[in-house]
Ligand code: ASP
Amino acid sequence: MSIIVQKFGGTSVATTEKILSAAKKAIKAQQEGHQVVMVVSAMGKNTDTLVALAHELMERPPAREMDMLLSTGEQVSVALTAMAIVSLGHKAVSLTGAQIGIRTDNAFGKARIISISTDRMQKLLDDGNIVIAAGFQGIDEDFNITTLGRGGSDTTAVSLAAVLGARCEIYTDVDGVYTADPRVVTCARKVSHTSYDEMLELASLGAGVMHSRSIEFAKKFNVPVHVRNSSVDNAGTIISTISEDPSRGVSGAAVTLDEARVTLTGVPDKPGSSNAIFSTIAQANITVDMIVQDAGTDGLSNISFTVPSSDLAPTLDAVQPIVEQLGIQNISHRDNVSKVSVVGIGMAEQSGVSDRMFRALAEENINIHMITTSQIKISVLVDRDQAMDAIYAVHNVFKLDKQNPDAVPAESQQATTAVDPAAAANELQGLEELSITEISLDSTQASISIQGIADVPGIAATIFEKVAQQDIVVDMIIQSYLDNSELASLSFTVDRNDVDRTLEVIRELESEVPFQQLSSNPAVAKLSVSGIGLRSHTGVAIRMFQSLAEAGLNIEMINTSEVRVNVVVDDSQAAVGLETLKQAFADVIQPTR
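Go ahead and give me the chain we just looked at alone, the form predicted together with the ligand.
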């Protein structure tokens, strides 16, 4: 018999009335012949209320006690949901994370799932019960209650669907996944389909509709996820291997408001510097987000990165000793910044996506502090008070409110085959462990670096428009900005055959866009590690930096995304670099399904 997991978020179980309506949905699915597992969140804003209570007592409550406290929210709603089902004349049993057997590590507040036992749930389902599972919680080896991080009930739902070989429905307070947060961008449009990769990026870039780790599970175990409105019977959005419009350069936009930037200037440009910096930050349990490293000049490079604002103070504490140890000239930071990103799986095949984004921002007089790109996303860092204008500007320029009438219909797209639940169950051990699918080398690129450009709106737009006009496809772009100097630097890669033409374009632009120095490396190699959940496993970038440093390789450029970390090195080091990474990740590499 087929199993459906139905997850109801906080607003969808905010009152007993809403709980009854959720219960009816589950009963209906059961009557249609499915076995049903419900995953419920805490009622309404109950988790926030519990957090506030803890903070009335202390600023930084012990993480273990916090998890003990927060898990109670879901315990209330599972019991009430079971009662609602019983009151409607059906059989239901509620279970906490521990009772299901959701084993996690002991990272309180952001625990990762190690294994899930299905026996008890399956037996209850076979006995005709609707099983109601508490979202967002698990138990560690020592029987401590753990939580998976805010929004983590989505991850509970998708992981249960994965191990039960079930379909997954996510009921929430909007109609599905939109091109941007519909509460922020009023003209955002609901999409019919979105691919795992697009959703992974969007979720990690600020689209709070799905917990990003839930999409890692969905992708890893090929679980189709159907996001729907709990109060209106609409079509919703299917998250699977299929995209609404794979040809579209940009399919969604997102903003993360509370970012902080740290810039290290005058970093000795030698193997091991990035490793020393980022491994120290990782040891402090801080996840670094955008990382930008300039191609160095005079043996010194500049590294900028962002962290969540709330992690700024501990980050500065953590890097201070390294600043002294490496002899880094200066460290500066800025707290009032936000990250605005666009995502699209068609982006890699198109030229002219980035320059349209940069031009749209320039037209709103928005200055870009940092740029990072990956195959399927472009992120820029802007002043926080311009973040809303920025997301509107990019949403408009890519006409995200309009559907493309020529898009290949979802039905005609090639879906990858579903995963055999038995095979998924065999992989129960280490459910959320790192999974690297590919280590690759691209030896077709050259890098160009422009140092000392005025840091004013429109510079990136002007440069990349001119480059795109020549039909030159730009791959990686990074821009960093130095406090104190009002100057920015821009590095990017193009096909080796295009490097001379690109340099010419930039030289021709010099009167419009003055710069201090233009340099290029006609043959660089891009080494990439691809997999699932690379950002939440901060260790990936560190492991790359560390192994490359030990092999004596110097990294020229870095960029990161949810599904891939790329580093650019000189082409003469390509073969050694590839071999080094293969060895460094030998224990975690798994072929794609």
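The form predicted together with the ligand done, now the form predicted on its own:
What comes next is one chain alone, with no partners or other molecules.
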């Protein structure tokens, strides 16, 4: 008999009427022949109320006691849900995280799941019960109650589906996953399917439907996740290996409003510089988002990165000693910027996506301050007062509000071969450990660097349109500030066979796009680390930088995404770099399931 895990968020169990409605959905699934596990969150704003009570007593309550307190919210919900099912004439048993057998580490407030025992749940299911599991919580080896942090109930649901070999349904207050946040972009459209990687990127960009941690789990164990509205019986969105329309190139757009940008100009272009900078920031418990390092010239390079606006001041404090230690020429920052991104699994298979995005922004007179690209994402940094115009511009240019009538139906696309997630999960120790799926080397590329171009709207669009007209495919694109002089640096990679033609295109553009210096490295190597958990395990980039520095390798370019970190080194260092990274991540390398 198949098993379904149904998760109901706080708004879906906010009242006894809604709890009864959720109970009826579980009963219906059981009557259709499934065994059912429900995962429920605390009712409505219950968690906020408990946090407020704690802060009435003390400003910084002990983390262990906060977990003890907050776990009671789910305990109320599971008991009431069980009562609702019994009142409707069916069997139900409620279980806390500890009673289920969810064992975690002891990082109170942000615990990670180590293992899950299925014996008790399976026995209760076989006896005809609907099992109601408390989301968001577990127990450590000392029997302390722990909570899983933000998105914890989603993580509970997906992890239970993984170890039970079950389907997972997430019931929430929206109809599914949209092409953009419908609260921000009113013309956003619900998609029928989206891939794990697309959802990971969108979740990292602030899409509130699901937290990235639960999607990491789903991808790791190949658990299809069905996002549905708890109030209406609609089709929702299925998150799996399949995208709705890969031929479109772009499947979603997002904006992150409160970003701050830090630029380090004149960084010594030598091994260890990147590691020194970002290790120091990590030690201050600051999460860095976009990282771009352009191709250096004259022994110097420029590094720009973004952090949440609230972390700008401590970031500047953290990097100041490194600025002095490395002899960095200048540090500048802006606290009024936002990140706008487009995401699409089909982007890797077609050219011209970046050109269209940059031109759409240029036509709205929106200036791009930073650019970073990955296989399935392009992110740009713009002035915050232009962020809303920017998200609408990119959403419109890719016609995300309209379904492609020529698209191959997602249901008929070839899915990844299914695995037995329960067996896989039960074989592993540390279900939420970082999983590196690929360490790769691309030795086919060359790098181009344009220094001192005007930081005005339309520059990137003009350059890449001209390059595309020559049928030259661009891979990585990196743009960052040089300093406070309103100039920028633009670096990108192309196939080695195209480097001379690309330089010629740029030189022909000089009258239209003036620049100070044009340089190239005709033979570079791109080293990439791909995996699951790169967002929730923030030390991946630092581990890369540190291992390469210890091996004496100099990093020429950097860009990052949710599922991949790329660095460019000279081709002469390619083989050593690949072996160095394989050794650095030997403990977490795992083939894709």
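Quantities reported herein were computed from a predicted structural model and do not represent experimental measurements. Residue numbers count along the first chain shown, from 1. Rigid core here is just the name for the largest C-alpha set that superposes within 1.5 Å across the two forms.
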- [ ] Once the core is aligned, please say if the CA of G10 is shifted by at least 2 angstroms between these two forms.
- [x] yes
Task: Core-superposed comparison between these two forms, N365 Cα displacement 2 Å or beyond - done: no
Open item on the list: I want to check D67: does it shift between these two forms by 2 Å or more at the Cα, with the core superposed?
Closed with: yes
Task: Core-aligned CA shift between these two forms for L57 (Å) - done: 8.4
Open item on the list: Could you tell me the distance the CA of M38 travels between these two forms after a rigid core superposition, in angstrom?
Closed with: 2.9
